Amino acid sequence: MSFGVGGGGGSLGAGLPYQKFVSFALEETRLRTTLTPHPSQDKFKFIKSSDDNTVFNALSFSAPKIRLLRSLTIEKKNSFQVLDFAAFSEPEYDLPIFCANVFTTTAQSIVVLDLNPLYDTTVHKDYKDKYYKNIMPLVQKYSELLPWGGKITSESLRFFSPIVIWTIFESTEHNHHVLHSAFMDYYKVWLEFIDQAIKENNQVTVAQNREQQHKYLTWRTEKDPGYPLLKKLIGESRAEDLVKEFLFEGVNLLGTKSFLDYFPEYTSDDGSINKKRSMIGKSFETRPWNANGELIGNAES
């Protein structure tokens, strides 16, 4: 989840309830395939917050070609709303991961919307061309309406695609309608990828896809910025379960490598994970890709 802190005036009522985003996605998916409740849905369907004013809504499904499609919305009346929506293909397909993270206060919304690449597009040009070359107009359509949200570290960039929308905007009705439009457009593209996807029979390639998805899940599980808020709302044990068994379900099943196996550069002298490392390295104040999806930099150390 992408959480931030905001204050000031305004009203959450100016935005759209994020359940509307979820309903759209489920309806669009059901037009194309059959959704089956995922086992994680029963376990997390009724999440009770220690704060009686905060409402959780968790849904998860699977389908042919789709390993996991899940959503989590959180709403605290007159305070904040959260949308965390993601969709993962089965490992027999190398599809990007649909990702929508929104945190809204009365003052502002912090947004990440992307088709996260399974393979690093700066290294795998063939993967970038396969999935992003023909959809670059999407980000051009929204880059002015939903401008780049400011500095972001190069470590975060490794799991973003050239069409990522990373933005912070005032919580107005107009801005939330623009976001809703972007969500619909991006999700329709992901569903088209699902429709067109051809099953991979080469077991070596399937294993590579599985490992790349596990690597992504391992990163997100460790780096989830929403964990402190979840811990505050539902307690540490339940928050850890929600992150590992719902939000990033598969992290304990798709592979056995640890975070430091994938990212040894984060190893501290005592062998633990260096939590502060994310604060160093290059940061990007402006969108670091050109209209062709090529990384152009504009980073500062």
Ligand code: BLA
Contents of the next structure:
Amino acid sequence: MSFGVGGGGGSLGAGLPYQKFVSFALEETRLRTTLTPHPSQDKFKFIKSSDDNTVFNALSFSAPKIRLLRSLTIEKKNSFQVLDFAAFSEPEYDLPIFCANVFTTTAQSIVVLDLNPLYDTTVHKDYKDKYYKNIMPLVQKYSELLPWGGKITSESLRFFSPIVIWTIFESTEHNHHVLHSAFMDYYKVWLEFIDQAIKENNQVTVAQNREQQHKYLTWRTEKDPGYPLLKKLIGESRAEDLVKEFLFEGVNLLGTKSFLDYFPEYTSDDGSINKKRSMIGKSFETRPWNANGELIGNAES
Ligand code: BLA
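Could you present the same protein in the form predicted together with biliverdine IX alpha, rather than the form predicted alone shown above?
Let's see the whole complex now, leading with the same chain.
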């Protein structure tokens, strides 16, 4: 049952190869449901970088209630490791999007681990309560070991939930161990949500769920912080394919609105998309939610 997981080999400093995270998630998912290979998997199974030292592993599946579960790991020996793992429900469910992104060098790891909300939790309190109220203790469990990573691209915050782990840590074995444990906890919560999810029959709500997922995919397809590195590794056009047809597959299918329809503040003078990652800049020196998951911001934001 290995499906190519476990390739790569060799760890980075004291870090862990992220295939272990992926294997855990797939095994845990298979305990509960049946994974079917997603059509995108064949196309992206054998990605090769322009240098021979970088190993890519791409896997994608779907399952009942799960539109897309995909993972990409990248490992360049003695240089960096990447984990990009995400899972999206079918639009008949309003489930949060499981999101685990880690960029690790020998010195440090940049981490985002979250159940990204489908609806902005500062606006949709009912959504916040439905999914996050009962799992706020996860924040206490990890906020000391995986502390807030400091100022962040402000736009990211609307895609984050009150339980997000945004952190930058020194790449030690201990820190990776804690991250692995957090990854398992968060993923199990997501699987629990999937189990309990009840199909929405109201077509208006389904259309809203679909549009929200499309908005998320559109944002990440255009502005993901990993995109520039992917372009460097495999070239501009293959990186674009990977982003649109694998990582954020659905961006061309779930909706027809454009990036600028969703995010008009990025329109530049000539009508194209402003290349800046952030129009507002970085903010939030400290964790900006209280224990009830309400956004409180902070003095410097
Ligand atoms: C940096 N990645 C970051 C940062 C964040 C994220 C918050 C810090 C910089 C910032 O403030 O924007 C991740 N941001 C996210 C995620 C969401 C978001 C997951 O808004 C979801 C809504 N990272 C990857 C992949 C690569 C990668 C696949 O996931 C490379 C192939 C690299 N991430 C990467 C690098 C940096 C980074 C190189 C540092 C460079 C930078 O800060 O731009």
